[in-house]
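In the form predicted alone, a lone chain appears below as structure tokens.
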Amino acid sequence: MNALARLHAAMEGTPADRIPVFCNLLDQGARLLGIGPREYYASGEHVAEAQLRMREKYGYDNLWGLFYVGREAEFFGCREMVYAEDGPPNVGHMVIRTVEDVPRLEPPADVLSHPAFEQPRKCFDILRREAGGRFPICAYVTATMTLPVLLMGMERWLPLLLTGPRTLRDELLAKCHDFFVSQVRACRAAGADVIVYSNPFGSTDLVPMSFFREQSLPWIERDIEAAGRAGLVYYGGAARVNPVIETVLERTRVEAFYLSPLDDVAEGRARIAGRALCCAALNDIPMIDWAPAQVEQEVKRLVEAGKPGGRFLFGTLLMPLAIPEVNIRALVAAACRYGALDA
């Protein structure tokens, strides 16, 4: 069973041969072609042929087309990015810098064509060619709700998302949704499988319940709605979901939920019901400092508590690149090891 089919075979709820076992590394591409990040970055070869080589590597299920969070930022005219040795590119130029700004604010009216999905794009093509119907293809991409913070900061985007002015909030909504759809319709024909659809959000960890009602909740609502649930993966961006696993099923019937690392396992699973798939993600950073064995004994935790009853993954978050190789080796051998039918 190659891994394409056994992610489907999950998704289904039919017989595999073990769980599916997805490891999220980026910035490590960098380090295997030693090149640094700038250089990486700027090619979609390298991140085509680093993303393969790792996969081969470590035994894991999973390919990546993202190259940093950030860069979405650059569709909408972000021309700094902020470099660093140890970690992610981050935005280093905000297109919006008053809420002035968001009426003259240009989404690109088609992703696919557009310079800044060149790279990307070039990516995806290489993936798609060396391991496409083997290997599930993986794009991320920002909610509407969240995606203003990468164009204009944590501290302006909550004022204007909180108390307006309502009309200028809503705009830059509206802008970013229409990014949002013609992102993931890009993605989808560059050849990504799965789309992990990131908002934190959607998580009452960052709003309380009765925002995500009246507020998030309809854009999530509007964003699956246009994007299309094939291959979506709801992903609250490292925060909790369980508490809002029943709500998001029943509005939209998403398919997969991927649990933060502070959600339970086994109550995640149970507000799922068996409607849809359930990926547990293993809190990765304290990897950088634990023992093989520390890590096996957790990929344990997480796998008897989410394989019981199939349609479940295991998963990582973005893992930093301070985490060891033998620490990288020991969890995906754990999570394949445990994850087994047999096991």
The other form holds:
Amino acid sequence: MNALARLHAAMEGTPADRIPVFCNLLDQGARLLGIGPREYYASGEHVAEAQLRMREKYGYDNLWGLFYVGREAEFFGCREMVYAEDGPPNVGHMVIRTVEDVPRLEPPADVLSHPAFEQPRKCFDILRREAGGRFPICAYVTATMTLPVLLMGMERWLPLLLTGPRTLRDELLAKCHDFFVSQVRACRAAGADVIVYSNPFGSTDLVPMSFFREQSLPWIERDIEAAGRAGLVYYGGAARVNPVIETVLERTRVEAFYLSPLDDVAEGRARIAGRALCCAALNDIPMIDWAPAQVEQEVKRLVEAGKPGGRFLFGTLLMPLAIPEVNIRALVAAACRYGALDA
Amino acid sequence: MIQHLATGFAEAIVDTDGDKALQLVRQALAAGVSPEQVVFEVVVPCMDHLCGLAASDGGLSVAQHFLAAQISSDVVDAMLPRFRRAPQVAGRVVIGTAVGDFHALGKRIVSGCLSAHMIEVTDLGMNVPAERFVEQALARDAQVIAVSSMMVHTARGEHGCRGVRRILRERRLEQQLKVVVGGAPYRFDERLFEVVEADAWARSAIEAVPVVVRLVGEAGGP
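Previous: the form predicted alone; requested now: the form predicted in complex with the partner chain:
Next comes the full complex, and the chain you just saw is listed first.
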């Protein structure tokens, strides 16, 4: 059974040899190729090569077309990324400095043909050519309500969202929605099997439940309706999603939830109740300092909480660069061992 | 009157209804409530109430923290010039994000919460070198240095909290200057504050208030 078939089996609740194991390594690619992050992320060929080699090296199931979170700002005219040798790039130029910039903001009409998609497209092309149909190729797309964070920073977006002029707020959200839809289509056309729909504003860690129901949810429904549910995974950007699972399921019929490490996996599985794929995420920040035996114990705990009843996937967050290789190997080995199924 | 105001103010903040919270304060002032009462019998107890909610199982959302901090510090700023006597400063803090970190929201919320408790806050901005944290803390006679990080590598980096600790140790300032850290990585790893050699950490902005008050005391007070 190949990894893509394993993922499909998990999503449909049909027999498989083991649960899918997703390991989300991005910045590690530059280190593997022995080059700096600026050079690495400038080339779709580099990213694709590293993704293929890292998957081969550790033996997990997925591949990423994502370069780094924040790249979406480049489609709107962001001129500077701040690169670090020990972590992911940061958005260094905010496209929106004041709310007066909102009417001037121009989302690209077509993501697929946009220059900022040239290197990701090359990456997807190589992944599809080398591994398409065998390994799930993942894309990461920021939800409409979260995208303004990359364009103006959270410290400007949150006040505008909560207390700012309603017309400008809605205009910005409408523009972000158009971009979101175009980006999902572009990623699918380029070869993505999985769309990770990232939305901290779809979590009650970010906004209270009343705001979630009245403001976040309508945009979530609109996003998912326009993008289509195929391969789409609801992800709170590491924020907890358990409290909203039933509502989101009812209103969108989304087919997969990616829990936060701060969510209780058994509770998440119970809330999903077999109606969608439940993805558990290991808390990979303390993993930097753990011994391999601790990694194994934590993987075992999560898999035992999530595996009963099926439709379960084991994964990580975007893994920090400081995690030792020996722990990544321990994680994958334990997830495959404890995630074995009676095919 | 005061009890009614305090309850309504807290409910408005939990509901993220800033307009209602400010309207209640204006009504109370018009009805004869003093600026001192607004601060010490409404705003500060409200923040303490929210601190309890933040520590509860569901917690408070980031949006609620943000509005609580913004409204409370706005109200306190508006009331202070109208006090009969200047209030006593409860402590002095310098705050900023670690080198390489460009996420400003967390420190902004923490600053608002601390200001509402009469703690004087100097915001050093983003991407602050360790040396500047220490220089500014000394220049402003602060008791606490607050280092905010939203990313793992900026939390753990040698030029963030660890750099501050190294300078404090080298200059024998550890008794008079305490270091508190906060931000997403610390919520995912509750031992991380020890790894980076901070004196303490806070899970949320509102919960930072009692932590900083304690550290101010440990550093000898304002």
